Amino acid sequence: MNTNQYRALDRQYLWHPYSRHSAIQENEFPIIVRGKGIYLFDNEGRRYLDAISSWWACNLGHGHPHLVQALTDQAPRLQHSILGNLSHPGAIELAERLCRLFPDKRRRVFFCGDGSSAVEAALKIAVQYWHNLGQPQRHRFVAFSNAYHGDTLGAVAVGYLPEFHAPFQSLLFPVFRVEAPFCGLCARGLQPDSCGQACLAPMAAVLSSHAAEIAAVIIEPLCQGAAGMRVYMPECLTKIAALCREHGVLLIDDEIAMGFGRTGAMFACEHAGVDPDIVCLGKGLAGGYLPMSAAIVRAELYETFADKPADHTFYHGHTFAGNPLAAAVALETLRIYAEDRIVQYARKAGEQLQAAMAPARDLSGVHNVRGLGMLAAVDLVDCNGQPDIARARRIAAWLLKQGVLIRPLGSVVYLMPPLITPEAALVQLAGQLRQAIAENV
């Protein structure tokens, strides 16, 4: 089929997500068919710059040869085999390695399927946790204004944006929803060297009064990613994990985005030198290949579910939980964030990363520039001060004709190219998002 036969189909029967019925219906889209390195092949031969990683899955890239013959060898020995009381070693030898990635090593990994179910694993874990211990109470979470966490609804509960959720906010459960450090805009108009973290008073007041029924506190470490790259400093991670322990409250550090190397640690929690109880992982586990994901739970939470003298067993779970052929693949890009020390290599392009993107602070219409290791994102506003959807959408489409591919979150562009990206393709693609700010006013 040529690509206007492969359009006519896609728009007859395919639902894409988060995606615009007009966006699909009145644009040229491309029809992606092969990938290789840092880039998407179209049917037609046209290259494009995977400028967010396919939705900031693929650190290493496309078509990297070791993940696909680590898929490749996998496939014809076992395709798929449940992990309910029975295992296999993929899932053995994973959970393992993921374990010897924190500090506190005793630790049991639940593997899901996609991000959202992480999250919601993690929720179900944390509350089932204080009921196995006699204080069922303690069924609250607290979260930050602006978190995302999946689109699920014990997810969308704790991670609530109204631009996305709002059909669905009869359906949530209660949540202590708190105030959201972003440090490059603070909401004081203070400087993050002597400001003390004074934005995290909301939840240091909702700890002290409700703590004895908070089961946890749920966070994305370091950068709020759906609501628009809203990057803190480390230092609010580590006063919101003392609170937690001042207050004997669980805190879930939602990695799924900006774990396995993302900000120039192998975990954002690490640059705060916090060990959280439970870690979701996702999206760059199995290198953005095949869906894979985990909630890695401390060892005396996992204790607390055995089943003598009373039944305290876990009844949750997935089809495709630890599936054989995602656990080769995960193994393998673990395997490789190591030997080709990737994470190393994304502190130091993050830093040609975060230069190359500096000069575009200068630029009409750009309010705040900010980074993250392999992250940069800018916010655009019109003459009113007000966000600049339209003109976001104007930069993308324009981006996507020079061969460049990124998504806008509302006014906020992006870029979170794949780790393995040179740093002259780094330095090239910020100054053509550079060139795009300053071309579409």
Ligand code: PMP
Contents of the next structure:
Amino acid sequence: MNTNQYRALDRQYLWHPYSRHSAIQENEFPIIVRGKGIYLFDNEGRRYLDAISSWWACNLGHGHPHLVQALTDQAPRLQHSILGNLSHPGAIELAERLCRLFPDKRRRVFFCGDGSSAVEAALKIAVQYWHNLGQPQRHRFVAFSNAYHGDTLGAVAVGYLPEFHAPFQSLLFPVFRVEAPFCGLCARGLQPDSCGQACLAPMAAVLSSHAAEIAAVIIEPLCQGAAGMRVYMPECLTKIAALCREHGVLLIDDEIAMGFGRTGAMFACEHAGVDPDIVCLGKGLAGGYLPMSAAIVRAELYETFADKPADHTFYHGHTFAGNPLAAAVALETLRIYAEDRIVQYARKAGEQLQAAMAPARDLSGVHNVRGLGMLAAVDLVDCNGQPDIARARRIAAWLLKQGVLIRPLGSVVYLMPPLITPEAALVQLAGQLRQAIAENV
Ligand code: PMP
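To test you: the structure above is the form predicted alone. What is the structure of the form predicted together with this ligand?
And the full complex, kicking off with our chain again.
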């Protein structure tokens, strides 16, 4: 099939996630047939640097020979077997390895499929935990404005973004929505080094008045991703955790986007010295090869789910939870992280990325140049200071022609390349983005 035939069939039969009909009808989107390292290749042999790590999942790039080997070794052995009253070595070893990544290793791993399903499990675990303790009135959540935790209904309730989720508002349970920190563009006009985290006062007030009804606070650590890479200081997360402790409320840390080295630490919560009650992992967990996610829960919580004397079993589960193929790739992913010192490299290379993006500050219509580890973002504004979404789209189209794949979030243009991107390629990528911004005014 040639490119036009692929596109015609696609336009007839496929429904693309987060894609406008007009974009699919009007744009000459690439047909990706191959991936190698930091690049994707289309059916005509054109190469694209995957500057978004394929929706932030492919931290080790594409076609990693050891991950391919892990998958091909596992495939003939056992492709699937359930975790309901059964087990298999991959899930057992992976659960142990994951728990060892946290300061308090006495944890339990509840495997799910996509990130959203790990968030759903985390929310339900928090609610049932209080139910198990005889406090069923503690079933409400505190969440930030501009949060995003996935697209299933529970995740949408806590991570509501009006531009995505308005049609579903009637289906969502109410949450306590509080002001989120956003240090680069502080809504209060304060400076991060002297603000005393004043933006967390609304969260503190809600916890003071309503702790008796609240099951948990849920956050994206250090950066609210989907709402536009809204980066905040680790001190804020330290304070959020302290507030949760003070009011006896659980903390759910959604590391689905920021975990696995993106911020220059294995998990973003490490920057804040926080060991959350429940951690959600997804995306990079299985190296970006297969859907796999997990809610990782402190042992004290797990213990309340016993079935004796009363039955507190967690009646929740997904068919492919802990899938052996995904588990094999995830184990190999962790092995590569340790052997190749991926997080240490991401921290160092991230500094190069930030330095290479810094000159973007001088470009017209560019605001709030910011970054965190292997993530860099800028806001585009028009001459009236309004978000310039059209310019962001032009920049993405221009870069695609240059062989760089990005996906702006509204007027926010960002880079989240694979963590293995060589430093020279990072510097070149930042240069290409700066040039794209300069040439598309
Ligand atoms: N939480 C966060 C912080 C995310 O960024 C995402 C996805 N972008 C999700 C949850 C949902 O993950 P998934 O798309 O795999 O369901």
